[in-house]
Every structure is written in structure tokens, then in C-alpha cells.
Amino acid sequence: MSKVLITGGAGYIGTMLSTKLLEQGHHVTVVDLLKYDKGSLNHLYFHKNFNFICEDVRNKNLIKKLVRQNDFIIPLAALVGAPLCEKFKKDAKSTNLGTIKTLCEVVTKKNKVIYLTTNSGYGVGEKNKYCDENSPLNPISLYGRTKCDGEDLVRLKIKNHVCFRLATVFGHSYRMRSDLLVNNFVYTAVKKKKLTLFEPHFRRNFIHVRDVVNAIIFTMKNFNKLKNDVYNLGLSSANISKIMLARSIQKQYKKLKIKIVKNRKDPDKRDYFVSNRKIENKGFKATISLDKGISELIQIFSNDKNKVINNY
């Protein structure tokens, strides 16, 4: 079994990540400062292959040890989103560029390392082409330039190395977000049985949070085939624009009401399909759909009274 080290763990998909992780028998270590949400890990302290450090991933010199003693560096920590980057520019930079850029001079021959970026990089794709591997990126935002300028820096540096372009992924995490637009939609129809849509032609390509974390997995177990590379990583069948999303989520969800607005404008200018056929050729295929999302989340918005505490 591996030492795996992811920085952020306790976000998002860092949550389910080291769940699944600790369930198949590695030892992970997780630094995060559990700014948003400090009870997403509660589950996991029982485990005796946990280990948690709640500290700043900026301070070089924890890194620089933790790093020599894992196999597996998995660098989730960011400022994710556009509005959370713009709030916070210097925050954004230091933790979404600056720690890779650490992570860079201080990772080792033996050290495999995954990273996560976003195919938002690629901004406005052509309208009746699909955004593949080699297609240009033109980040739009903060976030996407840190997150590309990130991933240049992995595959220049690192010798060792997988990225992933992340679709836009949805479904339920033990750290939730319902700033993610499957999720919002969706948490916007329960609470208020009705959305508004601006621009609603946009397109997207969506992913499930498990079918991250099982890519993650697969790539762990066959690193050796797919390292030195990147890959976009969403579920095909989920290639799909705004209207069409709510629709699917109307299917489900009746007392919804959709209401287009034709004069104001999106300030989310993503709008793209995306080919994921090359990680598919490889081995692996996202398989949870989006119907399947729909349902989790309408029974978590319903039924959980919780209030979900987004990071912007």
C-alpha cells in the first residue's frame, strides 16, 4: 500500500478522496487549515492510517518533509472559483501557483505526483468542436490562470507526473459545495422551485466527485501508463448546456419552474464541450450519471437541513 499525501484534504473532493483511499488500505497524510468546514474529516481520525496536520500548505518546510515521506503527492489546496480568486488575489496566487511552484523544488525522483486543474482553461471552445488535450487554453479568470499556469509548471518540472482537467463535477461530498453548478441548480430548485438562466445555450461538461476520486485511483494503480501526461477528465454522456441541465433536473424535480432571462449576461463566460476520449483509451470511463447526481443531491437538499457553507 501507498503513502499518499494530498494538500487540501479536507475540501471537496479531498474528503471523499482520502475516504476511499483509507478504505483500500493506504496510509494518508492531509494538511489543510479547514478554513470552510472544520468537521469534514471527523470521520476519518478513528482510522490508524490517518494522519491529520492542520497547518498552512505555504510553510515550505512542512511540505519539504511531508514530501520525502509520502509516495504519492496529491496537491488539492487552492482558492477555488472565480469569485473566491478575485476576492483574494494574493491569497489565490500564494496558494494556487506559489505551493506548486514549492512543490516543484522540493519534490523527489521516487514522488509521484496528480494534479488537479480545471478544463475551464479553456474558456470559449468552437462552437461545433469538441475541446481536446491539445486545443488551446485561454483561462478567463484568476483561477483558471493560476490553475494552467500550475499545470505547465508539473509538467515542466516534475518528472513523475499525471494531470487531469477536471469537468465541472457535482454530487454529494463530506465537505459540501453548493457553488458548483449541478449542485446550485439543483439546491436552487429545492429551496426555491424556480431558476433563472441567463445565456442558457452556454455548455459544459460535468463530472461526478466518486468518479474524481476513482480516476485518482486508476491512475495510482497504473501510473506507469499514463505518467508524463494530461488528460480531461469528465463523464462523456454529460457534454450538456444550461437548459438542457435544467431540464434534466425538472424530469426529476416537477414543482420546478424554469425562466430564461434573454438580456442580461452570464458572468461565467465558460462555454465548451469537451473529448475525454483519451483517458477513455487508456482504461478508464467516468460511469455515474448525471441523472443519478440529480437524484443524490434533490434527497440531500430535501432531507438535510444543514447549511452548506460555501468558500466565497
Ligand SMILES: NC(=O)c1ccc[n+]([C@@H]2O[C@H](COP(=O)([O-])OP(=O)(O)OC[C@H]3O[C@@H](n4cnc5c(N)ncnc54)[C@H](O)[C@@H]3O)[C@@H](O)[C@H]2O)c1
Given for the second form:
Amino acid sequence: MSKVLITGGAGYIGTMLSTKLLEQGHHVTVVDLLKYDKGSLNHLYFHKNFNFICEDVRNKNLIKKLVRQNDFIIPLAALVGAPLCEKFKKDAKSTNLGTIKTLCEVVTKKNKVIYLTTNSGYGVGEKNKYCDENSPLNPISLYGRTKCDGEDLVRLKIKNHVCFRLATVFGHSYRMRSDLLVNNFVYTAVKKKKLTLFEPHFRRNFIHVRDVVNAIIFTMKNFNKLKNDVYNLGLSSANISKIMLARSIQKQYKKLKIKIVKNRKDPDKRDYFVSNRKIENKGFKATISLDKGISELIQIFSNDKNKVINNY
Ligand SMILES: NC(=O)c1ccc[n+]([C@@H]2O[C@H](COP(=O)([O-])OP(=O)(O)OC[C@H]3O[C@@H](n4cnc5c(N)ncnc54)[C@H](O)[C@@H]3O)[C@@H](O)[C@H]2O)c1
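Please move on to the form predicted in complex with this ligand, as the form predicted on its own is already shown.
The complete assembly is shown below, putting the previous chain first.
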């Protein structure tokens, strides 16, 4: 069993990952400031293999000490999403990128680093793109730039690494977010019974948060087979347009009315297909369907007592 350090482990992906790793018998240390949902790790404190440190990930001495004590390092702590990074530019740079620079300085030969970034830079600028790992990334937001620069650093400076470029994640987590596109559409559908779409044929790609966790576990088990490379990570059947997503929600949530506004531009210019063939050829395939995720999210958002705390 491995010792795993997860920064940002109280977040949307981190809580699901920590939970699964502990279930599988690994030792997990989380460093997180609990910026959003203070209770997202409550279900894990009982666990003898769980160590939680409520600290700023920019504390270099702490990270240096923890990196030496752990095998796998999964740096998730970040200000996530373009709006949040625009609001707190300095913190976005020091958290998203500064901490990766620190990691590059303190990492040892025995560490294995798994880094997650966004694939959003692929789809901006050129219409109807089909992107693989060789397609140029051209992020336009500060968030996208900090994450792409972080990936460049990891690939250049860290001896043992695997990088994933993620599709937009959906589904339930112990720290819930409703700002991610599928989650947001289902949230709006349930709360307002109406979805208003601009540029409805723009295509995007998605992956369930449990599949992200499964991919990381697969990577830990098959590190040598995957190492020192970058992979797109998404659900291949979920390369779909916004209107297709809205109709999939409507199929399960009949009260939903879909309104299409013509001649109005979506500020989010992403319109692209992403190929996941490279990671699939290595033996990992995301399998949790969009329909399953939508059904789960309808249940969650229909219960008014459920907390949803977003990043901005
Ligand atoms: N969710 C997605 O769709 C997606 C897609 C691509 C990449 N990612 C990447 O995955 C990672 C996790 O994303 P998420 O969706 O779980 O986001 P999240 O906002 O839910 O989690 C981020 C966590 O980092 C913590 N954090 C922020 N600044 C900190 C600091 N200075 N010190 C300690 N903790 C701090 C927050 O408290 C939070 O728990 C990020 O690096 C993100 O860029 C996410």
C-alpha cells in the first residue's frame, strides 16, 4: 500500500479520491485550507490511515517535509475556474503555479507525481476541432494559463510524473460544485425548470468525478506503463453539444423547458471534440455515463437541504 499526499484533498475531486484511496488501504495525507465546504472530509477523520493538515499549501517547509514522507504526490490545491482566478489573480498565480514550482524543487527520486489540468485551452479559437495530445493548447484565461504552465513545469522538471488533461467533470462529490457545466445545467433545470442556451451547438466533453478517481487509481497501479507522458481524460461517449446535453436532461426531467437564444454569443468559446484514445490504449476507459450522472444530480438538487457551495 502507498503513502499518498493530496493537496486540495478537501475539494470536489480530492474528497472523492481520498475516500476511495482509504477504502483501498492506502495512507492518505491531505493538506487543505477548507476554503469552501468545512465538512467535506468529516466522514474520513475516523480513519486510522487518514492524516489531515489544515494549512496553506504555499507553506514550503511543510510541503518539503510531507513530500519526503510520501510516495505519490497529487497536487490538486488550486483556485479553480476562470472567474475565481480573475478575482484573486495574485493568489491564483501563487497557488496554482507557485506551489508547482515548489514541488519541482523539493520532489525526490522516489516520488511519483500525478498532475491534473484542464483541456479547455484546446477548444478556443478554432471551430470544429478534434483534439489529441499533440494539438496546441492556447488557454485564454489566467486559470488556464496557470494550469498549462504547471503542466509544462511538471513535464520538464519531475522525473516520475503522469499528467492528465481533464474534460469538464460532473457528478456528486462530498464537496459539491454546481458551477461545472453538467452540474450547472441540471441545477438550473431543477431550480428554474428552464435552460437558456446561447450557441447551443458548441461541443464540449465531460467525465464523471468517479471516473477521474478510477483513472488516478489505475495510474498508481500502472505507473511505469504510463509514466512521463500526458493524456487526455474524458468519457468518449460524452463529446456532445450543449443542446444534446440539455435534451438528455429533459429526457429525465420532463418539466424542463429549453430556450435557445439566437444571435447571442456565449462568452465561453469552447467548441471541440477530444480524443481519449491514448489513455484508452494504455488500458483505462471512463465508463460512467452522462445519463447516470444526470439522474444522480437530479436527485441531489431536488433536495433543498443539500448544500452547494461554489468557488465564486
Ligand atoms: N473539476 C474539474 O472539472 C477539473 C477539470 C480539470 C482540472 N481540474 C483540477 O483538479 C484540481 C481540483 O479541482 P476541484 O474541482 O476539486 O476544485 P475545488 O475548488 O473543489 O478544490 C480545490 C481545493 O484546494 C483548496 N485550496 C485552495 N487554495 C489552497 C491553499 N492555498 N492552501 C490549501 N488548500 C487550498 C480548496 O480549499 C479546495 O478544497 C485543480 O487543480 C483543478 O485545476 C479540475
